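As structure tokens, one chain now follows by itself in the form predicted alone.
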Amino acid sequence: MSNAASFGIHDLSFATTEYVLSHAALAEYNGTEIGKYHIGIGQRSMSVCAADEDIVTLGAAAAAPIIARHGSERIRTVVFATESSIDQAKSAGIYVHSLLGLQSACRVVELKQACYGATAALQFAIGLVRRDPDQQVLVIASDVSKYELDSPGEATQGAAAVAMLVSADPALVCIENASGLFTADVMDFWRPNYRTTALVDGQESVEAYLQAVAGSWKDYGEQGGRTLDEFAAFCYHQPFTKMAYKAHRHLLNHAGHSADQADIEHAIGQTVAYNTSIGNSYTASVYLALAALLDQADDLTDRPIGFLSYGSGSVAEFFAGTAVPGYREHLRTAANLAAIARRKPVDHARYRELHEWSFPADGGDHPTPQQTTGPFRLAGVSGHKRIYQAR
């Protein structure tokens, strides 16, 4: 057994969707100053799905360069965490479970809270794979963000996936014992069950997120936590790139720092880049977050990184991770950049026929029509069931 006294992300990948959208497509249909996309929400483009791709293509997609490059003898645990889940009782993570062939013996979960769930799921993992270090957790964090057409939330969606491979002795990033909580109950973003897009309150979500920056610092203080001054860079839970600029700029008021400008860029800058092409992807964000940091910082061997993660309703945590020595030789950077390069430009029409697709609700049989290019597709629905495939 090793005697190894880190644990963290071992490996990281992520996908993302067949389709893009401009939001200069967005601005010309519907009249709105590009600027209030570009600089006022800091979005450029929003991945769009396919009518054969969700949660699960995207999930498997996302995980199975992790399965290609470690095997899976040793992942005994799936934690799938989403918010835009497509079953009320079967795990998501199931399905990616089959799709890429790993072993009966495996506990498979999802995990819901808004955007914060894959943080659970990673500080879950940790958990398990403390009690036993020979293990690895495979955690996938899935999401497609869709609100109403010609709806103020609009311009923030996106889709995507990122799977991490949690281990003892990592080889990404170690994540530190001290965690700030923070839990308040308030309506500012939620999906009634006979809903298919989201309803959210924008200023009252903006406030709640950054109140929970606040308590979760709080308590990480609490808990024998880091100074702000140790970290070389912060990566926020983005539901546009804009926010995570807000957020640190309170939490540096909030901790009595200056809020340089200057400061804020250099803290938060490089961990915007693929959410600001991808657009939100919920409890995906902060780790595409991590990927861009990671992908393109200069050298962070050692050196702290600040995470936020929070999900509406609502729910927080701050914690730190350490990058390894050695990290930058198992990046995925090529790939990442692969993911985002190949989606294809739809014009508004097509991102409007493809946001309004469903299946009836008869549960018949209903196949999808062939558009995505991936791994995997979501080839129908019969009897009530999903059918997925593998490429």
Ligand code: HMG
Second form
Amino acid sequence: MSNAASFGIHDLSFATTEYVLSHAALAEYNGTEIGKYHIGIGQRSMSVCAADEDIVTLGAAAAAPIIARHGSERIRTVVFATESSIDQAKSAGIYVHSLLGLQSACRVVELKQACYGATAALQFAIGLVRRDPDQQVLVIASDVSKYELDSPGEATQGAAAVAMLVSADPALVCIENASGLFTADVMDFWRPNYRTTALVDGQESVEAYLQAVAGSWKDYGEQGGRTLDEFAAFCYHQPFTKMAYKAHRHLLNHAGHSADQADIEHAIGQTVAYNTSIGNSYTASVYLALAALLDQADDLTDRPIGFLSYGSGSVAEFFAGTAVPGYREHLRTAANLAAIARRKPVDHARYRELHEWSFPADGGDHPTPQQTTGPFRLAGVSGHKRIYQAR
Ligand code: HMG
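Please give the corresponding structure for the form predicted together with the named molecule, as opposed to the form predicted alone shown earlier.
Below, the chain from earlier opens the complete complex, with every other chain and molecule after it.
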């Protein structure tokens, strides 16, 4: 057994969809002034799934480069965090485990608490690798965000998966022990089992998020956390990127700091590049913020990064990580930019068709049209079973 002193994110890779809808196209269709999208909520485009993509194909595509780089011998746990689950019983992670050819000596589970699930997965994973630092845990955060067509939430849809290899002596980010928690029973956003689209009270959800920021920060202080001015940057959950700015302003005010616009831009500005183009990827969003920060910031070695993970309903956690010396050699910046650039633009009519696509629930054979050019595809359903293919 190694004498590991630190635990955290050893590698991080993400994948997003085949298609993209620009907010300009959405605004042209629904008559919204484009400034509301570009400035008001801070979104430029949203990732849109092909008919043969889902949380499994995205999750497998995100994780495959990690397995290619590190192998899978040490992975004895896969935690799949999602709130857009495809089955009430079977973990989506088992399909990914199969597509990636992981060893059978492995536990695989799915975890849910709205957008917060991946942070629970990360913290649980750290607990496991602390117990046995020779093991690694593969955490996959994968979501497809869907609201009703023509609803206020529609402009905040998106889809992506982030895969993280959690290990002792990580190469990217050490996660610190102190962690601030906050749970409150609120109905700001939810999705009953019989619905494919989420229900949301938009303004209440923003308020609930801000309350959770203050609540988790308070607990973080009580748990011996760092002070605000120690942080180089803050990665917030970004249902839309403007929310990160709102949240940070709220935190600064709450903590009695001046909320100068330039300071807020400095703390948040480099975390939004991927989410502004991908949209809300729910569990993956806060880790896409981290990817954008690491890819764009000047050297962050040994600098603390604040994380605020929020999941409606609600649970929030504030915690900190520090970038590890040499982390820049392990980044996947070119691949990250390529994942965003490879998406094919769809017009509004095509987007609506894709939004309304679903499988009949009759147990028959229903192959999907070949649309995605990604490494994995959902080939169809047959006898109520989903069939996946690797290319
Ligand atoms: P809305 O009613 O469409 O928009 O809802 P609005 O009227 O509130 O306007 C939005 C902003 O645009 C405002 O700025 C306007 O002033 C501005 P703010 O006052 O907020 O600073 N605006 C303009 N700016 C420039 N030029 C213009 C212009 N016009 C207006 N011409 C809302 C917006 C976000 C509520 C809606 O999209 C929604 O319901 N989204 C879904 C819910 C959501 O994302 N909530 C966020 C917090 S909850 C969360 O993060 C959890 C979640 O990810 C789920 C999970 O945990 O699983 C959602």
